[in-house]
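The chain below stands alone and is given as structure tokens, in the form predicted on its own.
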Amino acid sequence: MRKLRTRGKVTQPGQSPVHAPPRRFVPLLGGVATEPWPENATLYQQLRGEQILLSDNAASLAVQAFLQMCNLPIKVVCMANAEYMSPSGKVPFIHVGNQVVSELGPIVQFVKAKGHSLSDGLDEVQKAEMKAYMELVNNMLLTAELYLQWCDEATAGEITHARYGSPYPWPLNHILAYQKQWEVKRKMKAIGWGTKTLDQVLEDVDQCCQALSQRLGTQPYFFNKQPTELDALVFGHLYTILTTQLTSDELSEKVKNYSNLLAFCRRIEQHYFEDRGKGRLS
């Protein structure tokens, strides 16, 4: 997995295992408006190098970016239990002041709620057609990556038991990570994704690349030249695929196939990241 610079310090408390998820943290409400971004706003997420694995690193990236895009800073913490940390169980999730909110759709109707907001320039129309694609990437993109990671035997096998576990000593590395692939498979199985095939999910990857790819078009971002958080989330999630290695490369050459969405990437990574003294993501 490739580190991924942004805006702060990136911590990583510690290298003993942990040995029982702590507590999760619980949003407290309230004044959320009155309230200006903290300069100490931090977002968390599993270990970077050994652990994350790629649909989480995806969901960081996305709200990381849609951050950067808003021009408001994060520190990035890394922790071995952030999944049993966060509120939803997902990662990742943001601590602002007294308030801890996770995942990226929630982060957004926070973060319009102290005043910032990317898509408050686009009708109603446009809205809905923005929410629609959103609703594309995460019932292909994120669903495909989920499948990939723990129903392809190879993948889970050689990748995703070991970093999923690593930070967890025997047996419980094992036993936690065969807990989580239950769970995904039976998700899978309830969405109808149970019985598919890698290359049927290849070929619903390829056509959510081909549906974005024809929604761009020569277009800066997907809603001409200013970002929405529908960029944010795309670039998370095709980024993370073009710069995760895993044991084939058939999911990167999906995307690879589309060069205004490759462009795209770059244009993001470039504009969001590097201009502003992060360095590149590598």
Second form
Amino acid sequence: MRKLRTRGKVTQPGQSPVHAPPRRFVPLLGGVATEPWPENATLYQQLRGEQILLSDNAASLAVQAFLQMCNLPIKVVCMANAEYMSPSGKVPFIHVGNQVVSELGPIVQFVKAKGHSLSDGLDEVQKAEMKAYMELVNNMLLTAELYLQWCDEATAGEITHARYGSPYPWPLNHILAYQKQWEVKRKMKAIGWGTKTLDQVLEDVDQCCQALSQRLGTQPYFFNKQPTELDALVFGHLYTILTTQLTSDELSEKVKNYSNLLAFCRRIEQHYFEDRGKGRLS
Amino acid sequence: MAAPLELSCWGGGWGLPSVHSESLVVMAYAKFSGAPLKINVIDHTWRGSRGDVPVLTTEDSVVSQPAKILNFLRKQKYNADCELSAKQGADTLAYIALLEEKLLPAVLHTFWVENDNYFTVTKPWFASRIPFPLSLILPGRMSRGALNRILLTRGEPPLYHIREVEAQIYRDAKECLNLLSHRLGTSQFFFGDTPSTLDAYVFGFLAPLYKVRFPKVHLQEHLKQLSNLCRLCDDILNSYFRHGPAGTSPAGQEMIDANLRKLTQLVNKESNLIEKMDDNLRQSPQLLPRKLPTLKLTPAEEESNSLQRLSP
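What about the form predicted in complex with the partner chain, after the form predicted on its own?
The next block holds the full complex; its first chain is the one shown before.
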């Protein structure tokens, strides 16, 4: 496997990883547009079976769906220290040519610089709507997922801690899990979610799903015939919520109330994942 | 609804009823929905120290964040969104999320973190309105809270440093302003001719940025180039806040005008109906109405006839 030119070391399973600071992401200029999309582009995420969490899985699936919609081949590689390899500390990230780009927003811009875009056909007002709905998903759904994973004691204790620390030996697994939990709780407090109860969070999720459902209506995709990055993002989050088992089913129940969202997820899964033979969604 | 609703918020300046974004959002929504709010300015008191401004107090409850206050007002039947469709309601939520994610960090930075602005404008303003010992502590605390929020939501761990995110947040904020401007287009408010929740939020976030005089102004300059957003803020200020935060007369006047308009429409409809009925009656084949005109004419003729009959 090719060595990545990043500061975080690539480790094989079984070795203890180096807790190295990630490299800063330098904005791409100039020569990006001239190189075509290579065949060996890779997407890195955490270990699918034992380690990856709900929110990270949602983000990773959103990027995979987006690249499938753009018809760009991508190989998914699961590494235990993907979070530390990423330039911004967030998964997933893609390694294309000699560039490393993380998170859906920058990846969409990167792909656009390469000449592929899903939202070119939209006018200015529709683009504004698309960006607004993407922020809605990030603001409400993603934050609710983080809250549920890290701030809800039952889920955090039973599932999250165990999964997050699973590749590491004792006591590193506990230390890293508590450190991450502290970081997430700090963020929740800063944005005003620190005082929310689980019921209020679930109500927010319901409101968000209702808004998405009303916007989708009876159309196949959010902007009628063609999927855009908004569809990829919504699919990533909703599919993960529907298919992940947590301590209770309340979160997935909130999504199941909206039949057009369920049909939407099924449609994208069939069209972009099963038909292409790429199979295997987690 | 009979219970008095009291809103505690920061005071005003530079032509605005309040300099604090969240307080402005709640005040604007209250004006749009006709809720009778008693504004309780917390300047020169110790109330600001609890940090959860604005706060809505009623007889039996205390509600603290803008989203929760707006929900509470809606439950009390003060709803500014009753004319919106379901899709427009969904769009409102989405655009509010866009404002909070993309615009708020830059607004917080302009007010509280940018050194020139903070030390020459924001800090003196707040310090002059907070009683003595607290005025040394509270502005600093608010500034640190703002910085914290920006770094935790936009910074990249573990190198949390403001320089790296400044360029990004201002770029995002300018993009957000452009998107809002495209969405508003040439209409008076975001969803037609009546203001709604989204207009309240946009007004709350943009008006301080638009009106307050800062030394470092590149975001303000960008906003001033988007004339439709500036026009929206000015319209709302002139129509709803003409007499300042204490008076409810502009809103009251608006409601009276609206009621008068509705009444005139009803009266017009009624009179149209009466005219139509009258026309129908005249055109229908009945002898009686035709007799009436002749009867009217005959008294004079009859008199003259009778006179003539009498005379020969």
